[in-house]
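So this first bit is one chain, no partners, the form predicted alone, shown in structure tokens.
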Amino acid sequence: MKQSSNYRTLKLPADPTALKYHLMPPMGWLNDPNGLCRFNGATHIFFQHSKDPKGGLKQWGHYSTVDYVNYKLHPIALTPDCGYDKDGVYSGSAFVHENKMHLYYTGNVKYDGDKERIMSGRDSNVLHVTSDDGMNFSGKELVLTNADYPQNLTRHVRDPKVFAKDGVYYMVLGARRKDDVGEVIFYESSDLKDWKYFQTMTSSEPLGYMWECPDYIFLDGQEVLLCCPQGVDTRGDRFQPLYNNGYFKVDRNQLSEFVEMDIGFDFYAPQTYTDNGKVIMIGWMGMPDVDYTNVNDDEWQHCLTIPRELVLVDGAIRQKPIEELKALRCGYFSGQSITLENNSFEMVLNDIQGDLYLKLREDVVISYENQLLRLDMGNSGQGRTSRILELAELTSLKIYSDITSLEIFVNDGINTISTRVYNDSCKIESNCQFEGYILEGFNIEI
């Protein structure tokens, strides 16, 4: 498959909203991270991309890095160029086997005469391509169609993630049943080519109408199913985002209670991969179908989160910023009130005792009182308002701030809150002592 450089590059230094250490689209629209893998000494990060900054026909963009500081932007990897994906190369995953990269993705097909799109009007195909070098890709093989899925499902079956267990290959797909209940379905294979239906998993009580972007991982022997349920009603401080993300622990094919991973305004469709024995997760710092805005959305929209290592502590997942980000540090600061040169920094508040007040960006406030952690965005949120997290105690915060983003790690990453933010103020004020580092940006080779 021939590659093509069919988009111009965004002039990052000229854009005051451009991020320093988050991957952005070169222009246009970015959403789900796809095909994450470590292959031939480099980490490959594919992503949903459209040349239209409002979203449109999807293809796979492609970055790679050897050290998480220096990146290369490559030509578009996959384009919708056959009858099985003519309306978009949708989300999927990578699986590395015997020095070959295998990519699986959903090929989207829409029927012009049928606009219904749920029970009819579309096809959701699974396609497969391979690569020996991570840059050039084979022809497309059709793996599964809607005819291969259980007949109690709608036409919404997508986002294949492939993994191995006990010498068998498995593929998990997100699905929407005809009775509007979300679930995931599994297929198995012995050769990564021929796939047969294996089983279905769902929660004991319905949790939304569709489970997108499923993932299946192993942490210290614990099997974990990650997914993004759509259509879950808010319950107190739970399920505040329009669409949610989180995980179930799996025990003999039974699912535990669902645990949310990030309750921010801009976090969705995370995907994991393994790098030197560590399970790393990257998410889309965006959200579908929301009414708040992004500045400069006539040029580009959205970015990816920083990579986060997932670890299991006392039976719960904690998210940790990867160690490699420390290489971006270029200046130290501390105090309770400080004005920085720009908003590219990391900071920590350790050993928090009692109530907390922390003001960022002039009108962004993080507070803790009466066992409630609040993020109030003010006008800097561009329509983003507040998030609330009930906590028995607050012991620590780690915050990664980029020019137009915040990623907040609560109590050593047991919860996180990710959001875009738009305000030039670089003043920080708190009733607690903080310390941190100014961060340089990524080096990106075009």
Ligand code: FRU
The other form holds:
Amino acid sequence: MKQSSNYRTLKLPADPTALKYHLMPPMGWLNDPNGLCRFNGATHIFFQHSKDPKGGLKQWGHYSTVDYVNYKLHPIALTPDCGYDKDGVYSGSAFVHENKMHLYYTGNVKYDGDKERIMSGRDSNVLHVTSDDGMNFSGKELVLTNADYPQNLTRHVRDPKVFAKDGVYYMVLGARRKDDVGEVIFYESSDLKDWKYFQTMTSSEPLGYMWECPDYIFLDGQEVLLCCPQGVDTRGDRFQPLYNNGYFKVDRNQLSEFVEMDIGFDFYAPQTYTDNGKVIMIGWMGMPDVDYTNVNDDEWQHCLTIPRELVLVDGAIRQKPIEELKALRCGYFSGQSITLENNSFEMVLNDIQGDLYLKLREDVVISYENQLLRLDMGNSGQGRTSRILELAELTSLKIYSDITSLEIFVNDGINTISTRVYNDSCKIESNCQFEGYILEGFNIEI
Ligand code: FRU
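Having seen the form predicted alone, could you give me the form predicted together with this ligand?
What follows is the whole complex; the chain from before opens it.
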């Protein structure tokens, strides 16, 4: 298939909002990570990309890395170029089998004459593409259409994630029911080509109207369904607006209570892959349909999170920054107050006892008091304000700060808070002792 190399590369150093060690779009817009996989010694990170920085027709951009320090930007991998995906190569996944990369994605089709888009006016197809080298891709094969989905579903069925269990291949898709309840549907296959309906899973009580970007993983023998429910009402400090992300543990096809993962302003559509037996998750550091903004949004928008390893501890998922990021460390600091040269650093506060005050930028404060952990942002949030997490005890914080982003790992990663932030003050102050490392940026070969 023809590949186009239609990126216009940002001159990163000239852009004061550019990130040093987070993957940004080389131009335009980025959303969900797609097709994550370790293949022939490299990790491939595809992503939803649009040339229009405000978001538009979606295609798959493509980075790869061997060591998570040196990255390569590749030509656009998949573009809308057939009748089954003419309005967008939407999100999907990779499955590596016998030295072949299999990609599955949603082909989005909108009808000109019917703009209803929920019950009608849209097709959500599943397409399949293969690659022997991770760079050149086969022709597109149509594997599922709306006619193959259960009849109680709307036209919103998307984001195929393929996995294997006991020698059988499964594909999980997110769906919106006609009665506005979110769920996932599964297809099974013995050859990765022919797929037949297998089963449906949903929560015992409805949780939102649509579940996007599902993923199905195995952690220490525990089966886990991850997804992004849309339309869940905020309840006290649970369920942050606007859309959510999190997981259910699955036992005999029954879903446990939903656990929110990242409660930040900018985290959505995470996807996992397995590297050397480790389950690694990367999320989109962004959120659809919000009214807060990004500086420089006439040039580019959004980035991906750092890769996070998922582990199960006492029955709950913990997110841990991958070990490879240690290679970015280029200077050590410690104390209760420090001014750095820029905001590219990682820091930890261990053995936190009692209340916490931690100022990370001029008007960005993390605090813990009365069993509430708060992130409060002033103007530098560009519309992002406060996030609050009820927490019986705060023991540790690990923070990854980049020029315009924060990823906060609470109590060894039991919760995370990811957000973009726009303030270049570099004075850190706290009532607690902290230590950390200055991080250098990663390299991107174009
Ligand atoms: C999630 C999502 C997916 C869809 C993609 C389109 O952010 O809405 O459900 O496939 O983005 O870009």
